[in-house]
Amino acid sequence: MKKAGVALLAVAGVLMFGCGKTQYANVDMPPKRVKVIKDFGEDASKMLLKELKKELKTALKTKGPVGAIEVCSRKAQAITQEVAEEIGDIQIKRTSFKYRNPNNKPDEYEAQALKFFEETLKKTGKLPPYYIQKVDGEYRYYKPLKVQPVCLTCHGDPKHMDPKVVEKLKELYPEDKATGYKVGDFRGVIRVSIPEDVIKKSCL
């Protein structure tokens, strides 16, 4: 993985914004601060998705769907941590109400964000592009995820999945909640947590 240079990207163009607020946050803040948080969050999210997709693609090609599940169960958390360390000063987590790995169970603030996406989708028919929280000395950026066709291999209707895949999921995740999806469904979020002092320095 290459250095993200997130802080520099986040600062670029910031001074052109004035004061105001965004509807996609739990607290009012000037647009330039929103811009910085979004840049941090988007860069981290895209890097994580790129690494996870690369790992999944390789596993599917070399080991097939059943082997890919086993690879993901061992490597997904490690890859997430590696991306966070590569960027620095942040934490990253994937979470959903229908989680597979218990480590991805949402905390109370993540649950609030997930509800925001679900309720907005229900009311408007569209997913918000992001959501920002200010929580205990940090900003949390949430990027929503949709189910893609390849996801149905192990997240679709178990009745239509390979029986060997279903069996492997039961073995690795006996309390699995992450099946029954259709293409385009709201899957969950990537949460990127950034210390408040990092954002303040970037906004100077």
Ligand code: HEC
The other form holds:
Amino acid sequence: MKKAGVALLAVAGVLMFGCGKTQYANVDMPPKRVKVIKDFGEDASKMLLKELKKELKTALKTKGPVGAIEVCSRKAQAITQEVAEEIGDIQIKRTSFKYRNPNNKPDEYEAQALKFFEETLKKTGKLPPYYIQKVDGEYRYYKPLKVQPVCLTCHGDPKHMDPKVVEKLKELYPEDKATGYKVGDFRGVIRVSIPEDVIKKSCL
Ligand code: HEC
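Form predicted in complex with heme C, following the form predicted alone:
All chains and molecules follow, beginning with the one already shown.
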């Protein structure tokens, strides 16, 4: 059963070719549409990453790791919504198989995208730069995230983490799955959803 699932995914995640360029998508699309979706997705995810990193850096510097957890925990969801509202017409979410906040749990389509990144990384040793999915009335752009050294403060092996950080995480996220990572691991994705009619208008 599991094997059949993986085989199906390999088909769904097949690298499609349009005009000689590789497209990482679950449907074949004209290159112009891919470009519009990629531009939307990249702009939104870069903006979100910039805001989150700014917040994280300041919090780590001024409040230390335990205080920074509280900042992340209070602000990450709000910052994500604010960036989406600022751009307009889109939705943004961060998600991972090993999620910390249950709000970030992947839905069925997000799980397919996460599998696509995991499987391709396993097969080729490289993370594809993006993945596009067409689902009911919207296009979803996924940007993969890798673990960097600073992330280990809160997502590393609990044995090597500050015990106060471990304690705070347990208090705020009793079901936390987001530890045990190493530098370079695939951590999860940023998902940017864009309504189909917005893309169609931009492609005219
Ligand atoms: C100061 C501690 C801290 C650091 C450092 C940190 N995170 Fe997190 N991370 C958190 C907290 C707390 C959450 C839960 C936020 C929420 O409630 O939405 C989280 C959530 C996430 C999520 C959303 C999915 C989930 O698990 O809920 C991703 C993706 C993520 N972090 C990636 C990273 C990456 C990549 C780095 C390094 C660049 C990093 N984090 C550094 C504390 C941290």
